[in-house]
Structures are given as C-alpha cells and as structure tokens.
Amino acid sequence: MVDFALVHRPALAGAKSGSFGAPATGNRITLAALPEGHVLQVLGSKGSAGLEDLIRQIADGNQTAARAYGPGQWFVVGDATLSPTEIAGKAALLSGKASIAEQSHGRIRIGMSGGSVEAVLAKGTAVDLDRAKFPVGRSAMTLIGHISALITRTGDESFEVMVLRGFAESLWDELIQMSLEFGVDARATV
C-alpha cells in the first residue's frame, strides 16, 4: 500500500480578488468565497413531522445555518470543519427521525452583501427576493442562469449562495458579471 497525503484545495482559491476568502468588492456589492467548513444534508424519515427544533439544535441555534430546501429536507451549514465524532453527535440528536449525509466536500458557499444585492441576484433568478416575501433565514432552491443553487437570506442586505463544487467557478464568474454595473472589478474572476 502506498501512503500519500490528500491535499485539500479550496474550489475558489484562485479568485483574482486576492487570497481565498478575500472579497470582490464594488460600490454597492461584495462577493466572498466563504470557508469550506461543513455542509450537512438532513433528510427526515417518512412520517417524522416537527423536526424544526431538532434541526435548529444541530445548527447550534444559528437561525440562518439551518436551511429548508424541500419537504423534510434541510442543509445545516457552518464555517467550522466538523470531525466525524461531532457529526455522529449531531446525528444522535435526530434519534431515528432523520438522517445526516455529510456534503462538505461537494458544496461551496458564496456570500453576497450590499445595498444592491437583490438587484444583482434578480438578474439571474426568478425568485422574488423582496425582504417582505423572503425574510432572513428563508431559502430557495433555484437556478442562477443555468446553475442550480440554494439562495439563503442571511441578513437585511446579505445572501449566501450554495452550489455544487463543480459549478463554483462558473457561478463565481457569473456573479461577477452580474455585479459589474455596481463597480465589482471584472478581474475578480477565478
């Protein structure tokens, strides 16, 4: 058997806006590659109603970390990497009512904020992102252009977009293009 070390490379490490996590900033918009901490997919068992409180516990009480994306389906996200023991502890809280699938290796999160963030996202999706209809904590699985993504409002003027890892660079470039009129540097592509 050959021993070798796996080298983790962040999906958006090559963003020309700077080192990993350095934002692409404009007059009224900021895009940032978020840490590739953890993404847990939670799937409710048939007939398991009222899981919201348990899901919030798994998300450590963070209102925007638990994201419903379908009936009985959530993503729980965070900046910290979780050990297998920590994931098992979270799974134990569900006690047969739901299961957890660790998805951290396959999903990337991009943060967007600023006074024009709704206008930028409106260029790529048909979801009504008005604050009254899409409050903090709300999520929607949608398309941004041709890329499937989960959009979550994380603040009054901030969103997080989660996408499959293989589409992260394409989505980043698309978001930069959509943000150009708001002063984001076109050289901030991956």
Given for the second form:
Amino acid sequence: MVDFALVHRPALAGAKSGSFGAPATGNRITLAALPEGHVLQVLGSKGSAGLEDLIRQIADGNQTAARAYGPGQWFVVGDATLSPTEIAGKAALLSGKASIAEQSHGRIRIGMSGGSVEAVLAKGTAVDLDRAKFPVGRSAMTLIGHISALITRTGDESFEVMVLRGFAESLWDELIQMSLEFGVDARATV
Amino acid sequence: MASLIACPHCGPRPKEEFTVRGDAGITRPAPDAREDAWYAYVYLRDNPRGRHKEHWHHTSGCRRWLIVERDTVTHAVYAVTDAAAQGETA
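Please show me the structure of the same protein in the form predicted in complex with the partner chain, now that we have looked at it in the form predicted on its own.
Everything in the complex follows now, all chains and molecules, and the chain you saw is the first one.
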C-alpha cells in the first residue's frame, strides 16, 4: 500500500526566472532548464577500444547526444524519457563491450546561449572553450567554481552544462550571477 | 589557478581539479609480509627535495589516476602519464 504519492518535481522548478543584470547589451545570455529526459552513463569494459561508433548507435541521433568525458566514459543524453525496456534494448546493442548506468534522475541539463557565453563560462572554469580548440560536440568534465559539471558545446554560441541534481539550483544561481554584466534571461521551467 | 597539470586525457587543468595521493614509487607488501614492512607501507614516507613521482587523481575531470613527475621545489612538471598500463583501459 502506498502511504503517499511521490510527485516528480523538476529540480529547477523553484529556481529564479526572469531577466536580470545589464539592460540590452546585444550580448545577452539566455539560460534555460532543459527537459529531464534521459541521461545514460556509459562505461567501456576493460580492454575495449574504438567504441565511439557503438556509443553513437545508442544515442538519439542528435549530433551532441553522445558526450565523451574521459577514456572509456560517455554520457548519452536526450530530451525523451526512456522506459527500462528501452534502456535494456540499448544495453543489448553494446553486447558486453560497455555497460549503461541510468542517471536520468540524478543529472540536470542547463542550456546557455548568447554572444558572450564563452566569457561567462570562463569565469568559472579553466578549460579553453575557444571554438578552434573546443568545437561543436566536444565535452569536458570540469569544475565551475566548486561545482563539478560537464560542459558541452552545442553550437557556435551555445553550450550545455550538466550537473548533479542537488547542485543544479546552486549552479543556476551562480550562472545568473556570472552573466549579470551582459544581462541574462533565465527560464527555469521547461 | 596558477598550477596547471597537463592531463593526458583532458589537457591542461588547474591543480584544484586533482587529488594528490602521494609517492607513486611505493609497492604493496605481500599479504604475509612482516609487520614492519606493512608499517613502512602504511605510515613511512620520504619527503624528497627535487624530482619526484606522485599519484594524482583527476577527481573533477576524467577521474583517472595519473602519475605526475614534478619538482617539489619549483613545481615544474616534467611528465604526466596515465597510471594504468598501456592498453589496459578502454
């Protein structure tokens, strides 16, 4: 018997929304909470190499869906929620060369875009985000301030930041703070 | 963010992203080794001046154990390699 119903509440549901900081500078930042779809952590098994094509097969086809962040380690993300059966189907595709850990409940994606997005992120991380060194589709696991996050370039002027659920609102507030000099429009509801 | 460690997987990153374990040259004694060998393994460390190899963990990056060869006086970093043997990881 269920004593009380569990209500799924988006991690950023209560976060700050609206426009903050400098008035129209032409380089405004847009912050958006992204759908809590699926986040699959994929870990290559010992001795397996050249898994990139295989990992791409379990992704949803989006160019930036499969995100490498270390040797034999990927996050595969997407906007659609996946049932346990669908995840098991993807695991079967990997045929023992890698395993999947479902992290959809545990990681939150935040979209960031605008002309000055690199300048804003550079306040928090030491990773060189210049487009020549960090092209579209590239990811880096790093610290933004003291919060561990996965940064992915999704376009010429857009990035995604993926963070542990419990840190999401704190990072959200920090990203707003870091963007104030350019002005920021934050949209916390999907 | 002054001290950069050139992670072989992630590129140059500030030392704040890493956790230092210490001397990489220590080998674990056999399970039936004498107590003094275990005491030395667990507690006794040299405090070398100059070139030194250490285990560093890239905690906030690729989460790999690395061997960092650096100078304990100048903090010049000579080499950073993955601690796993070649071909052992994906």
